[in-house]
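The chain below stands alone and is given as structure tokens, in the form predicted alone.
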Amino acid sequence: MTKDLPVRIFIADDNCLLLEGLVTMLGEQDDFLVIGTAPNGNKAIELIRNLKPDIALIDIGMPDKDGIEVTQTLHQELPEVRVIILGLIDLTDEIMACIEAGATGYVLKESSFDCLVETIRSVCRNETFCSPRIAASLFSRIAELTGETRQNLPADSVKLTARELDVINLIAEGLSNKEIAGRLFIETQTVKNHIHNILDKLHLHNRFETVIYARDRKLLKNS
């Protein structure tokens, strides 16, 4: 996405009132542009193939194809389109299924509009994809599901700095880069540099693997 251009958003939801409300409110944001909508999964896939938005907000419970099925199709055909699921319940297994399907965000419909806006912006910045509450439960679930991969993690001899450990602990709380920067009184770019160094040192791929690594080695303050 080009910095000077608005984020192009597509919305799919079978609730007409909610759909119209989101179109109106998101359209009031200077950095967003709603380019299309759909009332069901099949129509959403058809239109997204043609429109190729930056962000697709997809309702989890649509008719004909639900949000997970739509996400799987988009992830396979248009991986550059980032999908944020609009969910009904804070159920870890459901959220995990969305992530496995290729979703990069999950927002409860009961959440505030500000939460949705921040999630969209965070996903665009590659920072985080859900609220701290959801993130905390996901980290625990992922740790359970990836037990067989832990043997392949780097050796304990890798040395992390005190500041890197601070960053890892805040990642485990579900904080975004911006929130970590505020907590540590440093610049957001400095946080990004720390995360890059951590992943490089540990030969890991993402924030989840970092938290699992830290939990396994009792590096988290609450472990």
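Numbering follows the first chain given and starts at 1. Between two forms, the rigid core is defined as the largest C-alpha subset superposing within 1.5 Å. These numbers come from a predicted model, not from an experiment. First, how it differs from the form predicted in complex with its partner chain.
- If you fit the rigid core between these two forms, you'll see the Cα of L184 move by 2 angstroms or more.
- With the core superposed, V211 shows a C-alpha displacement of at least 2 Å between these two forms.
- Superposition on the rigid core between these two forms places the CA atom of L165 2 Å or more away from its counterpart.
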The other form holds:
Amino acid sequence: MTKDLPVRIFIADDNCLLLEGLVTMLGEQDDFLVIGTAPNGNKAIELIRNLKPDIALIDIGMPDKDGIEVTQTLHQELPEVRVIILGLIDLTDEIMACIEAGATGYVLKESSFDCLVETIRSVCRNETFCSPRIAASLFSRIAELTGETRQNLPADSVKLTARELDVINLIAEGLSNKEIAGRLFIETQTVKNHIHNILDKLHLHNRFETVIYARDRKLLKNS
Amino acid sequence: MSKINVMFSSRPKLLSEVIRNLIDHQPDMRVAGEVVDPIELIFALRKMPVDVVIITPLKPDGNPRICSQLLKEHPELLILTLTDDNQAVYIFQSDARRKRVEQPSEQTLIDIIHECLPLRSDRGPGTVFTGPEPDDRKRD
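Any chance you could show the form predicted in complex with its partner chain after that form predicted alone?
Expanding to the full complex; the earlier chain stays at the top.
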């Protein structure tokens, strides 16, 4: 994909009307050139091997070989071909499966043609263009994954220092920063620094959460 | 020469834009309007009668009551409905003729419109096709 040459696009979709329409409409863009089409997944792979387009627009729901399978094959054999999936619904699992298969873009057929064009141009610039609906799905999934990771994190995988554990125990006794500083013979600011590091390491937000965390994992001396 | 007025209700949006682009590119046709929900066609056509209505998607085994209602109110109307998998188009007119065309292409849609509209004057009181052909049931 050089700057002066048009983007060479291949389209695979079993919906003949949509396929023809996209050929016409994408062909009207000065910077695009549709070099081939296929009505099913197997034919798409066969033609893409020969044509080596810059972008492959692949319908997710083709009868013989679906878009995810096609993407996997292309990603293994021709990683330089960037696959954009044309999807029908914004199911998070489906979008994630496409990304895992190697897709660089996912456009809902419920999106506008302008959105499709913008996605193609973004992918060509090594960027990702995401519709708000898809972005929302992905953020939701990432949040879920992050939550699972946190919950599954074993206590000993977080490296708290002995001093940080002392601080947590004193917080659990209900001491203020100043009182903790007095007990440990350190500056109040140093206590604050320890607490900041603890919250950061444990991905927690306040002292209360720290005590709960420590109690649940039996990190408190009297627990 | 007056143009053929086409109104449509189509989903998904990408297909809707493809149909709009297709009609816009025909020298003898124009897009008279577009509605989101097919049921809105009834009210839209009461305000602005058109020559052709395109509806997509419609389930292959669905009972297109909307077509019956539209043809009852607008006997001159030609209705094309694409199945939800877009593998076939049904042609509805208020005469007995009805047809299922497989794998419709852009040219197919345009040809159907051109073929069907001149015959409107020959139309007699007829029946409305409200379900799939017997052969279609076997297919589906």
